[in-house]
Amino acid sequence: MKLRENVPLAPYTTLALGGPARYFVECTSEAEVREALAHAGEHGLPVFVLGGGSNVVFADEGFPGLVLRVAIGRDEGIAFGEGDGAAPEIRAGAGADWDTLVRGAVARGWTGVECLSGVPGTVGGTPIQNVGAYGQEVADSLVRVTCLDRATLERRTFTASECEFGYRDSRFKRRDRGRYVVLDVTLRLARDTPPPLRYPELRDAVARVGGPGSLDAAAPADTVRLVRQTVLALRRAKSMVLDPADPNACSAGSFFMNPVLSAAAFAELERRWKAGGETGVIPSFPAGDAVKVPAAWLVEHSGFPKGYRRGGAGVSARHALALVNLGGTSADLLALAQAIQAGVQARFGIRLEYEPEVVRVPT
């Protein structure tokens, strides 16, 4: 274990924000994770577990304890197994790059993660957040996740049902928040199966890219590749693919989660909208017995259009859900996020929830 001191955290995040970690260590094995946690325990240090840094906002003051960056499987840490033929499995270390896994699955013609193409970050963060995009979630294909209990340093394996997945949610974000370090993840995909296209935006875009009738005529493996190509194009158009040359990509992706409303709450939203003299239709999507409303729509209709700027932070010019670092500070970014929350609350009576984790200095 190579422990470093006073390491700037900004280079380890997609937002390029955050002060120094008092101590910083990269762990490439389970043994190193155990050693780092034991060291922190012996010295009374708070610990923050970091993956790809694509879903986190560190304070400008930094972190006064130990930042443990999980790098297990970062280099050649993805095993593409054949499974039982129809349902091949993939096992990957927590530090492996997520999109590398997706690219490998799609290259083999396997269905199950193609809509998650271009999502930044590492494999270990995907079950915590239940990463999802275009109607597909990690929960759809996850078989098990192996973790290390931070208190006992014992291994534990969770099945998909034990992860208690929800919309951008899991037990690791709620009752077991901060308790486990993800070591590896196993997914089960499908072979010779057409990919489901649940979002009209994606279905229409795939049809445009592939041509009329492409969805019906192409072999499933070819359709999976077409879906990945289309998803990457859609994400690039929204600056949702990491690109150092694109200022709109200096973000944590979607900063706010789409609110899921009961039928009664959605009816109240429509009432408030019409009471303000508006006549347009509020976009929405079914979510079981509830209704999901695009947070981007709420943000833009609360006075924060694409390209809006406040201090050193702003709303992406490409997507209203992405807050971007425009050379400012974490305080700038969080002040903007709070202003948007307040604006949406005042306009629509809905409080938007942050998607990235905000790491504040312990008091």
Ligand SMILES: Cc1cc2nc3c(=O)[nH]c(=O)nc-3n(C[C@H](O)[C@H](O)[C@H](O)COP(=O)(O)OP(=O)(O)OC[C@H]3O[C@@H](n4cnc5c(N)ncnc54)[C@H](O)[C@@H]3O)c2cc1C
The other form holds:
Amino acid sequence: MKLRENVPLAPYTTLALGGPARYFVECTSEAEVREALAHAGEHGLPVFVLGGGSNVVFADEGFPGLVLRVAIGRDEGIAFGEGDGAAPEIRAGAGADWDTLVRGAVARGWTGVECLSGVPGTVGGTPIQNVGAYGQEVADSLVRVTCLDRATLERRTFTASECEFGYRDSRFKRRDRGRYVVLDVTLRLARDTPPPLRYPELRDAVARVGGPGSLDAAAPADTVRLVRQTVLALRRAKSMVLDPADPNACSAGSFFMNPVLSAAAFAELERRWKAGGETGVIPSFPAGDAVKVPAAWLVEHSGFPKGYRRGGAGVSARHALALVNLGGTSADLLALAQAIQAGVQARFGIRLEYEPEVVRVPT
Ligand SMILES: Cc1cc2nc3c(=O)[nH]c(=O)nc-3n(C[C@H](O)[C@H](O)[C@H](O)COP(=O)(O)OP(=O)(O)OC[C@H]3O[C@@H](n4cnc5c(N)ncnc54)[C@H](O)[C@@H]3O)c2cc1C
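Same protein, different state: after the form predicted on its own, show the form predicted together with the named molecule.
Once more the chain from above appears, this time first in line as the rest of the complex follows.
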């Protein structure tokens, strides 16, 4: 275990923000994770578990304890199991790159994660918020997650139903927040199965890219490859893939979650909107008995259009939900996030929740 001191955190995050970690360690095995946690316990250090840094905001002051970066399986840590006639399974170390896993699955023509192409970060980060895009979630294919309990150093395996997945949600974000280190993840995919195209935006784009009739005529494995290609193109157009040359991609992806409203709350939202003299329709999607409203629409209609800039932070010029670092500080970014939250609350009476984890300095 190589413990380093005063390591700037900004290079380890996609937002390129955050001061130094008092201590920093990269763990490439379970044994190293155990050693690091034991060391932190002996010295009374708070620990923050980091993956690819694509969903975190560190403070400008940094982190006064140990940042434990999980790198298990980063190199060659993805096992693609053919499943011997049954459904294929993929087992990957938590530190493996998520999109490398997706690329490998798609290359084999397996269905289940193609809509999650281009999502940055590690495999171990995906169950934390149940990563999702274009109507697909990691919960759809996840079989089990192996974890290490940070307090007892005992191993524990969770099945998908035990993970208590929801929309950008899991037990790891709620009752077990900060309790476990994810060590590895197993997914079960499908062969010869047409991919689900639940979002009209994606379905239309796939049909455009593939040409007329392509969706009906193509073999499922070819459609899976077409979906990945299309998702990557759609995401690039929104600066939702990492690209050092693209200033709009210096983000943590969507900063706010889409609010899910009861029918009564949605009716109240419509009443407020129309009371202001507006006649346009509020976009919404069914979510069980409730209604999901695009947070991007709420943000844009509360005075924060794409390209809005305030201090060293701004709203992406290509996606109203992504807040971008324009050479500023974490304080700039969080001030903008708070201003947007307050603006949406004042205009629509809805409190937007942050999607990334804001790492508070423990007191
Ligand atoms: C450009 C861009 C686009 C994005 N698009 C999407 C999208 O379409 N859909 C979506 O859902 N998300 C999206 N995200 C958010 C992000 O990529 C995902 O949430 C990703 O899964 C985070 O993984 P990570 O390894 O980077 O985690 P980190 O950012 O390092 O950590 C995020 C959280 O997970 C915890 N964590 C990470 N690894 C472990 C581990 N091994 N054990 C225990 N806890 C751990 C951390 O403590 C923290 O709480 C996007 C981000 C960016 C920058």
